[in-house]
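Here you get one chain, nothing else, as structure tokens; it is the form predicted on its own.
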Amino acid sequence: MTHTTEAGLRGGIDLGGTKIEAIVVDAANRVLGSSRHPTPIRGTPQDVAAEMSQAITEAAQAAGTTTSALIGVGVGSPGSVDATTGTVSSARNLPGWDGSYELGNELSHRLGTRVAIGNDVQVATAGEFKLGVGRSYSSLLGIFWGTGVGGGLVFAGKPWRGRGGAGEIGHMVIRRGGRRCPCGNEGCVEAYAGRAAMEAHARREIEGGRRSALLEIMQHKQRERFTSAVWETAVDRGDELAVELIDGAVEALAAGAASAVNLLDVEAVVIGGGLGVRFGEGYVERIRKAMRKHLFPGHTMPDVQLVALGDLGGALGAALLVDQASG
């Protein structure tokens, strides 16, 4: 069976640093076909648009459809998002992607379809908000623990995108002096909890003789990086770096959020990326004690809670940025 753009099926891909997730949905946002790729870790963005490309392809196959006949593909997207020109800058978690792109010409020609682009955590956020577990607030927080760790805001029932970047939490800075970001910075809560960055501190340690299984666990999960099941499985054995490093992630995050709450006051915190969801509620509670001991004093705790749409967020919420009444 073949759909048509009347059906109002939409594509949603979610380009984190580790796999790309894509979707069809229908009107009502029901997942009709998924993908999931590994994310290109060297190369170009040609090389990750093609990827990605490919991964909706498959989507829409599994949906009974074709790419050509979505109203549009929503993509959300790490790095600096110009939504009007579809041009993606300085995704440093991408390979060779420190200057700028323009992906959605890129995607639109390859798959015959309107592209919109958003940035991926922003998408993720209002992804949650309303179809997730932020349906009853107006104002949020979203915190996602992954590659690298984003953040997106929800004010008065709306996303707030300041002037194009709100949000980044992982870049608040918790410790004057602290260990080196990826963005160049120091004492970032992403130096310390994102999982680029634990990595390259893990390797660094292991290459100094420090004992760790972490090496082992990719090797054996047939994995070229620290991905979030090689960090589970390594804490699950108890060790002792890899437990040292999650601790501190932990202990990262919830000084950031509170921080933030410090500053907001929004009513809900919700904790997703691809370590927030392979740890679960567990360490959301542990986050959310942790949060407590940095809260203004004045300040009523937030609700703090783990995603509801699980892995597949960020592609629904960026199938949402395709506008259905323009199509």
Contents of the next structure:
Number of protein chains: 2
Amino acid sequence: MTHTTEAGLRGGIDLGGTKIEAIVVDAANRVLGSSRHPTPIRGTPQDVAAEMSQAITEAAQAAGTTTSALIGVGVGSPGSVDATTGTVSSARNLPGWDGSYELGNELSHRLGTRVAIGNDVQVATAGEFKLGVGRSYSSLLGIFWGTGVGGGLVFAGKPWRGRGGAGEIGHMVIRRGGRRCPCGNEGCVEAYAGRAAMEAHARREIEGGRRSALLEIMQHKQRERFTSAVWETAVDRGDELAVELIDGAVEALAAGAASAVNLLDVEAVVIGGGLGVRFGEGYVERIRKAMRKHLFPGHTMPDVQLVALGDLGGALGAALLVDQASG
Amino acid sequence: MTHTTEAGLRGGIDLGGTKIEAIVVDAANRVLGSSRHPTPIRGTPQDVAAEMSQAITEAAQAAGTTTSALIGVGVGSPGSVDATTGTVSSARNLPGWDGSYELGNELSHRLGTRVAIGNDVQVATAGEFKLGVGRSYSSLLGIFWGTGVGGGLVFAGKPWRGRGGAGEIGHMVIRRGGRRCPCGNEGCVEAYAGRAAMEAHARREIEGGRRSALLEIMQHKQRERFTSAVWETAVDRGDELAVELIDGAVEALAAGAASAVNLLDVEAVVIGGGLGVRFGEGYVERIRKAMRKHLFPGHTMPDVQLVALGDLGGALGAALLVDQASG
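Mind pulling up the form predicted together with another copy of the chain next to the form predicted on its own we just looked at?
Next comes the full complex, and the chain you just saw is listed first.
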């Protein structure tokens, strides 16, 4: 590896509710090294930062470098992100993170390079828009179907962040007075489609005496939560409760996506996230089909596509933050 | 009136499902003359064009001029508008307008001046954004609560039209499998809040034996439909059916508005339309309050305001189209 190449290396970390994905890329955004760690499910933001630090250090080693030799590291984070100060607040899906934490400063200290932080789904949407399936569109809606349901928006070729928090497609109301959402409101898309909400619902049903193989599959896979792989296996086996909940998720995502398209008339809807990538093309087709009955008759159906960058989209989008920071 | 002033005069026509509002304005957008006609509820697009022509001719007379002396006339129209050809298609709330009609050419012929056509709610939103309550914001969502429920969007100071049809907030889904909407889908905001949908629902209830003063009030006001004034009088008298439907409309509008804000995180929501203007500040406050329970907890409540231009907002916004056309 030449010095010139090394000088252009950047890191990207996608901090998810289930896993931390870290990569090191070159100037052409080719992945030279990567590492994946499970997100701590107990502890404090400090513990999460330590795990992130470990993951990006391993990715740098795999790329034949060290973190302090990187131009910088970009991070896509859940919760409310202050890009200027690197502070992350109210990251509900992370342990002990109800308050604010200076994630940027902490990581910068540990890694010996500068750190830029953005909202996870906005970052992943920008990644797909610049490097993935979104390249051929000037407007799109990204839907990230995972622990929660997040969204990202691009209008006229530019990301739209509103007052900083735009994209909460998971909290569009699709059933007034409906199921309680982890956010506290009722009838949100995420209440039906978020992996955490579906797990909570399934556990209540099972405790209430309903039969399901979900717990057994989870234990067999040596997991503590119903991961995307657990859901997939249960659905593949025809587990009634799992099929019912995933079908409900497809309907909820489709109603939210169609509502958003009726309002925004974007060219494309791009579907990713842990569950989106795991279930893949077949489910994108199901969502597309279910959107039709909610699409405003005067509208043209937008393209509905699976993300092209797969599991690494969030980390690739995060690495793009470093370019922006040096620009 | 001097020749200089006359040279700068423009016309604006707001073509609504219930009424046609025509104005003539000077270069500073002051209204010099106006006229209001009921929208024909039977007949053809030709009949509607004749009525529009009559209205703007009277407005020009009131301003001491003639239509052929105007720089041009802008029109805000429902349905699907092709601004380039002046063609309006699928205007469901207008008589015999399921197909396409060259409204621009027809009016231009009748009026002896050029005619620019835009989508009614996009035009009204642009009016509020440039001349009304929206002047202090860079992003907003306009909600027009009338015969139907329409919306307009401004992001970063610019109107967002998507692929031409953006803004259909009335067709966001707030109750999957809910009430049938005039658009044919189920559970849309408009199914609960649109004046036409509410009238159809009320008439079915009344035919089914439910007591209500709505028909009697309509007849007393010598109307053929439940106009905004009819609804207001019925609610003021405590008519149970009217109160129930208007309460449901407030809840539906609030769920749709909050969903849109959760997705877009705009600075302001501006409420207008025939019913919005008629019910006024008190109802804007009710909608604002009802939005809170659907607002994503991480978001800041946007300003929620009544339109400042009132009934004339649509026509003023339409007149702005002429400036754009000459630019």
